[in-house]
Structures are given as structure tokens and as C-alpha cells.
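One chain comes next, on its own, written as C-alpha cells: the form predicted alone.
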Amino acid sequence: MVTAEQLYEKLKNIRTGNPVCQFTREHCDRLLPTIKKIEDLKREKNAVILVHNYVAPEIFYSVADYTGDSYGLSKKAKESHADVIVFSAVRFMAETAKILNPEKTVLDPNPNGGCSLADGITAADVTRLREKFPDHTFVCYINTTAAVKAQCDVCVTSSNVYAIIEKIPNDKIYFLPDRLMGENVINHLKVRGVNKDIQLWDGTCYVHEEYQPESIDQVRKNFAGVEILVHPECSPSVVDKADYVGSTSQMLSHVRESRRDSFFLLTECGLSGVLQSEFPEKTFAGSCTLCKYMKSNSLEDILSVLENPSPHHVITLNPEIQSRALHCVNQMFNYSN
């Protein structure tokens, strides 16, 4: 188990601009009771705790057996040999999680775990899409319910969309829920001189909409060398004027592997706070932009969950939904291979 000493030197150096994110040794202290619960929970219960990149950083830093984006989270969700999956992010990573793992317990301690992006569609949508677009093959998002995705051909991640898109043999396709994503699957294909019939859904992700091409502008101009790193979900406005494009797990290599020291990241915060602590002699430049989501997870509610989950916290899915699900999902993973 971590100690408040071990916590504090992760949590020192991360400087979001935001108060939830920035920690005292004082602070440490308080959560190691809370901590150490969870940390006998989950070997009593044979339990593993997958933790987004954008998940409040004493949690990430804590109780954390894996971390990562989505799709990194969707394999080892694959890979665990544990009985309960604790998936510290939002809720359609956590149906996903089941979709992966039907006869393990999954659980959700977000007591917020909604998406705009995931809530922007339902499975009667895609329905009446198809029926509209019947020789289309339909790929959605990850950002999206069990329920949509079992209407659905292929799955992706911000990580794989633009390799699977293009890997995919019908030159007609709807890519859902994700316009700016959408937009930029196109460019890039453009780019690459691939010619395909792409139909895309008027979904955003409310923090990544909000980026604008002159916030980059203006962060050029006082900070000479700065890289810029973007995520797939921002406008292509915004994607043109990046130096690197990926997800957030791929940024995170990025920023490794560059011989820069300073950076400008346009992603949820979380992010940001992983980087700061990873790598303290580099500079983060840019303000914290937060997803309600995600920080609305807790290490309360993992506790709680833990302790004695509601059946809201227990994700539960139609064996048909699941079983069609888990047809899209695995297609991600064939043409990923």
C-alpha cells in the first residue's frame, strides 16, 4: 500500500490551476485510512481498480492496479483474472468492462458517471440510421453505451480511429457519436489519399469543443519551443495547428520520448496532473479545463462500492445486447491486431 510520504511526492508537483488538484503532505495523511480499506477490500474480494488518465490524481496515485486511456483500460479489462472490476471512470467504460468480462462483477462508483458524447445517442438512433444508411458500416466511438454499441459494426478509440477507418473494406461508413472526431477521420484520410463516403452524428465532448485555434496562437507567442499536443476530439481547427495528435496514452508516451521541455496540452486536465508528476523538470503551460465527469469519481465511492455497492453501481447488461456488444468491441480489437 502507498504511504502518505510515497503519495505526496506523486501529488507535490502537479499544478492544474485547479484547487481540487493540488495537494498538501497534510492532505496525503487524511486519505490513507480510506486507502488502506480499499487496499484490504480489494485483496478480500479479489478485486482490481482500473483508473482513466482523467480521474482525480489521489485516486490515480493510490488505489490504481491499471491506468490509462480508454482502449489501454479495455484490454486489461480483457486481460484480469480478478472476480470484481472497479472501473474508476465513466459509465460506458464500465459497461464496456462487462461487455469484456460478463461473468465478473463490474462496478461503478461514479455517482456522475454520464458523458456528453455517450449521452448524445441512444440505440433507437442508430436504428433509423441504419435504415437510412443501409450499406453503410456502422462505427461508433468508445464514448458510447453497451446499448449502441450492440447497433453497431466496429468499435474504436481515439487511439486506433483513424488506422481502423481506414483498415475497414466498405468505403461507405458512419462513424457515431463524435462530429469533431468525425471531421478529423476525414482530413486525415484526405491527407493520406484515401476516398471514403463518411456520415457523422452531431455529438462533441463538452471540454474538448470548447479548445479554440487562438488559445494556440497565443500560447506560441509566450512560450518559445512549446509543443502543442491535441486529442482526436477537438475541432480540426484546432487539430491543424498541433504538433502531435493522439490519445491521451499516447500523449503521455509523446511527451516522453520528446526532447521538448514544454508542452501545451489541449485534454481534459487530468492529464496534465499525470504529466507534472511524472515529469517534474518539464513545463505544462495552459489553463485546466475539468470533466465533470470524471472528477466526480471519489476514493469514498470506490470504498462504498466496495463495501456494499447498490444495484445502480452494479452494471448489469441483456444478454443480447451484451453478446452483440462484445461482436463490435472485438472487431476493434481484430482489426487492431
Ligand code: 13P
The other form holds:
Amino acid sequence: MVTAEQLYEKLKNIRTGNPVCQFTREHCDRLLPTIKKIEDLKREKNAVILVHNYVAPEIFYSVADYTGDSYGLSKKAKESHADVIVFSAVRFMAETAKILNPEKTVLDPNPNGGCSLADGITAADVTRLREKFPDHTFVCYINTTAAVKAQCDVCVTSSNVYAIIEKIPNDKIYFLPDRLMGENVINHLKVRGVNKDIQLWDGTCYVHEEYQPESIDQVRKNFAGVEILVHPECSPSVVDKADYVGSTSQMLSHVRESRRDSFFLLTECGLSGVLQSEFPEKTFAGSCTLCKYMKSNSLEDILSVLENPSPHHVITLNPEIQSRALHCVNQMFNYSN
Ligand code: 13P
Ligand code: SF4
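With the form predicted alone already on screen, would you show the form predicted in complex with this ligand?
Next comes the full complex, and the chain you just saw is listed first.
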């Protein structure tokens, strides 16, 4: 189990918005009793805790068994031997863990785990679209409900969307629900000389759609040598001006390998916190926009679902939806291999 000193070492370089607001050693001391109870329950119930890169750093650096992006965490869920999986992120990620592990108990501790992308399209919408586009392969972003995945052919994440859509043998693709990511795929394939008919649903991530290319121009003017990293949920006008486009974990790996020492990130600001902690010698600037859904996770709620989960916290899926959604998610693993 992490000690208060170790936790403070991980948190002390993270700026929580205002530069004068930082984690203190006393705050870490106060978190320890809750962390200890969670660790005891994990052992007792043979549970693992998966934590997304955007989740609050006091969770990320204390009780997480695995941290990562949506692809990495799905892989961990698929490989897990635990009886119970607690998924500290948002609902669609916990649902994906259940799709992959129908026999395990999957708990979602987040009382507000929506996502503007996943909430923006229903299974009935996809059924209607399939009638309209019968020859298209339906590719869904992982940011969708299990019911939507069950209506689609192949699932993708931000770390593999470009490569998988290029590999799919059909030239007719319907990509949903992220319109901006879809436009980025179209531009990427054009540059690679790949010509596909790609139809798009009009969903967006309410965090990433806000970023504007002018902020990149401003940063380049003021900070010579800065490297610009953006998430593929940003608009093409932002992606066009970036030095690197990738998933949250890909951005982390990129910073680890980069020779530069200052970075500007356009993604949810939880990732900047992780990077500040991992690379204290490097400088990170960027948006401080929060995803209200990811930031609804708390240590108290993780403790509470392990102690006594309410039905709302236990992921249950209709078996037919689960098995059809599993086929869609497994197609992603097949294409990734
Ligand atoms: P990653 O898969 O890159 O972690 O992204 C998930 C997400 O919801 C980004 O907003
Ligand atoms: Fe969904 Fe955007 Fe939040 Fe990611 S950052 S979980 S895409 S609302």
C-alpha cells in the first residue's frame, strides 16, 4: 500500500488549476485511512481497480492497480484474473469491461459517469442508419454504450482509429459518434492516399470541441521550441497545427521519448497533472478544462462500492447485447494484432 510520504512525492508537483493550489503532505495523511480500507477490501474480495488517465491524481496514484487510456484499460480488463473489477472512469468504460468479462462483477463507482459522445447516440439511431447505409461497415468509437456497440461491426479507440479504419477491407465506412475524430480520420487517409466513403454521425466531446487553433498560434509565438500535443477528439483545424496527435497514453509515451522539455497539451487537464508528476524536470502548459464526468470519481465512492454496491453501481447487460457487443470489441483486438 502507498504511504502518505510516497503519495505526497507523486502529487507535490501537480498544479491543481491555480499555481498556489497544490497538494500538501497533511492532505495525503488525511487520505490514508480511506486508502487503507480500499486496499483491505481489494484483498478480501479479489478486486482490481482500473483508473483512467483523466481521473483525479489522488486516486490515480493511490489505489489504482492499472492506469491508462481506454484501449490499455480494456486490455487489462480482458486479461484480468480478479473476481471484481472496479472501473474508475466513466460508464462506457465500465460497460466495456463487463462486455469482456460477463462472468465477473464489474463495479462503476462514479455517480455521474456520462460522456457527451456516448450519450449522443442510441441503438435505435444505429438501427435506422444501418437501413439507410446497408453496404457500410459500422465502426464505433469505444465512447458508446454497450447497446450501440451491439449494433456495430468494429470498435476503435483514439489509439487505433486511424489504423483500423485504413485496414478494414470495405471502402464504405459509417463512423460514429465523434464527427471531429471522423473528420480527422478522413484527412489522415487522404494524406496517405487512401480513398474511402466515410459517413459520420454528428457527435462531439464537449471538452475537446472547445479548443481553437488560435491558442496554438499564440503558444508557438510566446514559447519557442514548445511541442504541441493534441487528442484526436479535437477539431481538424486544431489537429492540423499540432506536432503530435494521440490517445492519452500515447501522449504520455511521446513525452517520455521526446527530446523537448516544454509541451502544450490540448486535452482534459488530468493528463497534464500526470505528466507534471512523471516528468517534474519538463514544463507543461495547456488547457485546464475538466471533464465533469471523469472528475466525479472519488476515493469515498470507490470505498462505498467495494463495501456495499447499490444496483446502480453493478454493471449488468442483457446477454444478447453483451455477446453482440463482444464481437464488435473483439474485432478491435483482432485488427490491433
Ligand atoms: P483515451 O482513450 O485517449 O484515453 O480517451 C478517452 C476519452 O474519453 C478522451 O476524451
Ligand atoms: Fe467523454 Fe469528452 Fe469526458 Fe472523454 S473528455 S469522457 S470524450 S465527455
